[in-house]
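Taking the form predicted on its own, here's one chain by itself in structure tokens.
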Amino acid sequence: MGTVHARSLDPLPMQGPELGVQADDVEALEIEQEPKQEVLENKNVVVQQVTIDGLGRTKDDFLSYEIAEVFRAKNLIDVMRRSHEARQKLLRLGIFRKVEVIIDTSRGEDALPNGLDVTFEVTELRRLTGSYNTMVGNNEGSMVLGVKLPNMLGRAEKLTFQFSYGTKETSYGVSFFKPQPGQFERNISVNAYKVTGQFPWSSLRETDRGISTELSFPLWKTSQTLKWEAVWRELGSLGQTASFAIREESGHSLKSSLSHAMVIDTRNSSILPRKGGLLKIHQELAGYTGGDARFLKEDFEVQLNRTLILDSVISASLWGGLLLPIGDKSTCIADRFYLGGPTSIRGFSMYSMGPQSDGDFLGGEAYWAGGLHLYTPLPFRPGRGGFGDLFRTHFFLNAGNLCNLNYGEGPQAHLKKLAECIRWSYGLGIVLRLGNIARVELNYCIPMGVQSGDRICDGFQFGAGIRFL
């Protein structure tokens, strides 16, 4: 009898549930005919088997959730595509190495005449890996060194042990993470961290000592996550130049806090998206679970992506967040709000905005900043089709403002307040973006609206990471 065969090339390197496989991994099909043999490309078939081989620890009731789908095919186009489908979802449980796909004619006494037999063939990843990477984010870079055990249990789990070394942070932590069994997006992960640093802006030095417990899930078109986290604090100076202000808040503190976000992501990338949009909305309630910070923390961003002519891409871009004191005691330093730097207010320094004590960013109890960005191909296009595209050409116009509020006013009077003294930036620059992992700019920045005791940077300005206004 005729065989048809469907492989898929090697599987791409799992880190994650966000990494997937592309449609490029699918191979045209070889269909070997013999003579006499109908063609089952356009008839109707049935599905009558369809096996996993390979599998060490890995148990089958798991897997059975992630294949289903295969048997419900009704021809051999459906079948290829349902296939692909499935082996996609086992790849991304992340227990895989490598997964392949083979299609057969049904054998057997039980053998229909149109009926198929699907078989994966997998390669499971080795109890224990390591792995060495670099990592930005907010203008900063950091070595991380993991260690991780995949798949402990056989249905997915994972525990991973970690370090990051920084320019500013310094953590290690381990945190086991478990998903539903057919529902990958629903997991739960429990964390125990501790972190350490340096914020030169405030001559601040922080240590954070905590566990966490998260539960993801899909809601509708959302992605939303519960968390509870416990953190013992332990703040002081960086120096003996701190102002009075920064000695004040030196001390530990406890926080136990509940959270909540919400993310809408509709963008084709999230390092320099050409299309679509995002909606991120986070709430945060601390003190009624323990601990002596006691508040109520909104914030929220919201991004839109449209490309126009000439491959052009305009973005526009608001955040904003509002911080809550519960009771009489005031806000602790390191649950405010930050603004200004490369990623943020452009031409101003790293978080030297807003409220400051004699050279020393104390943050601030609400802000809104918002971003209005034009990006265009290189001129004369070098490199078009290669290297070159990795590049575009940025103007920008930036504004916001970071401030604290009297909660005895009204509405009105805080709306005003946020008006005021608006903190403002355009230029232009180039932009560079590094796969699917970060970004770096390098801007000419002319700022405006400086307030007195803002520090600015006039001129070039270099910013890398990965989230930016």
Given for the second form:
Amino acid sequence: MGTVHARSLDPLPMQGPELGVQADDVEALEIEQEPKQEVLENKNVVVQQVTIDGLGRTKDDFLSYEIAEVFRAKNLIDVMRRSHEARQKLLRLGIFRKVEVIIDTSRGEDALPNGLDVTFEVTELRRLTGSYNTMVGNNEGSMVLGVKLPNMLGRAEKLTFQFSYGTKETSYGVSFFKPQPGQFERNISVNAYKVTGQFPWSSLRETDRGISTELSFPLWKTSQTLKWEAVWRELGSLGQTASFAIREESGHSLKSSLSHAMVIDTRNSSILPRKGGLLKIHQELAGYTGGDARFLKEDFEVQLNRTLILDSVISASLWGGLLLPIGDKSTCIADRFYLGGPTSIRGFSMYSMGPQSDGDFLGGEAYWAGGLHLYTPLPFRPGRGGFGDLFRTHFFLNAGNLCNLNYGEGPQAHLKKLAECIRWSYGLGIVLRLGNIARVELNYCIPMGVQSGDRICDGFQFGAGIRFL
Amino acid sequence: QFLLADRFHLKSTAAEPWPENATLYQPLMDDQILLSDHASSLSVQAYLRMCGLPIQVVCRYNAEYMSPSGKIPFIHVGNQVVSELGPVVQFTKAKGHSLSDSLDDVQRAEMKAYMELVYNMLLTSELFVQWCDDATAGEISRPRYSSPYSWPLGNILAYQKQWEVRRKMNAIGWGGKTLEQVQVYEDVNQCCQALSQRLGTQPYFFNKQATELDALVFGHLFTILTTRLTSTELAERVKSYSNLLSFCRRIEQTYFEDKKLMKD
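Here we have the form predicted on its own; I need the corresponding form predicted in complex with its partner chain.
Entire complex below, previous chain first.
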């Protein structure tokens, strides 16, 4: 008898930016058909056996959930579809380098005439993998050296050590990740880290040593995350010319906080999406599980995208946040919000907006920022179908405000304050997409509504990062 | 002791007069400040009062980290931040206020020598008693140092400070020894004896006018006399010299009459 051989697709990329044309739609499965197969098409079949070959340290019971659906297939097309889905599920566990699917007719003594055997041939990842990446954060670059132990105990647990050295930040950390068997999207991770950062816009040095545990689970269409974190923060002035306001923030503090985040993401891609929307709501309550810092912090992010005629996309986004101190202590500079720069309000220097003292920016307790973008293909469409598709021209309008609130006054006064002295900017530029993770922009910006103390960057501004307004 | 850049810097500040809102920063008085820091702070306060320069004292739990050199106290005058007695004396001199102008070179060298004596013997002994004596460290120094912070940060910082001071003590050969072994009290006694002999029956150490040496000695002796430790031995050594006692009382009455100096 002939065999149906499902050709496997390329394995999903784990992480890290990669250059290349990104296919947003999943490729359809290709099937090699031999003439004898026509007999089996659309005939009812029974999946008698599903085997996974090539397991080493992975535990069997863990994988049974991922392949359970294959048994339910009723006809051949169904078998192929469910096998493909099971293959995707096995790959997303992050424990296999390659998964191949072979569908064959049943053999052996209890083989039924319409029985099928499905075999997944897997190649496990090595016990210890090292990696070297260069990462692009928000307008900074860094080298990341990592050591990973994937599938440490056989059920997709992952232990990661990471060391990162960057233009603004040096950090190292260890992280342990464990998914729930059968429900990979429900997982728990425990992290410990030390991060040192330098922030020249505030003449501030910050060293954070922290531990956190995070629980993620899906709920209906949303993804929820609950996190407890304890951080020992050490602040100091950067250089002798730091203002006295920054000097007053020097010292140590301990923050112990509980936070919750909810994300609904219906976009087709996180970088330069063509359709869909994003809603992210995050809140953090500090002080009720110990520590010195006591506050309630709320922030949200909304983005909507729509494709228009001629392959252009219109995108609108809105960010906002509020920091409410609890008790007598005022807020710490490490908890406040910052605004401005090539990744938020373009045309202004990095985080150089809002309350400041002697040229050092202190951050604010409340902010909002909005952006309206029109993305079009490059004029005259050079390199269409290949490299040229990575570039887009965009026209943008950004606006926002950052200030401190006097919590003695009511919410009316706060809204009024956020509505006064709005900074805004407009311009156009070129966006380059880096894989599915990051993007690079070169814009010509015209900042407006500049308040005294803000530092602007009018004219050409370059930005690289993951999260853009 | 000063770099050339500092000299130019000080020259440029000479033109500005002493502002009304000059402030001195130290740790919290009631619960946090330790003997050695309080002594240093009182020395600077006494010096500025002797110069007739107004200064407000502000307590901050993070004063040690605010200070540019990491040491208490520091003063914020106009745009400048200056810490410790030596630099403060230089700073006020650049602004035209000085207590030791009338001294000749021999006397000035003598004054520097006695100040070095206080730093090397009195201050070192204070630090040793605070941090290297297990009883004092555990009952007084660590609890006070960690009081503004929540657990476990306070404990971590207090132990860090203790290790740092003990490392410094190792460098001068006092590491790993008990109070009796390093003869701390003997050193204090010798220092007080030398000071007492120099002072004699005079009101101040030099002529009839207070100098920075008077401020420094007052700061340390007064604090030793008025700070409660696990034992009274340190204070007893000072008390045995009556002219030093009356010196402290006199300085307190002359320059600190408007202020309640006693803590605890």
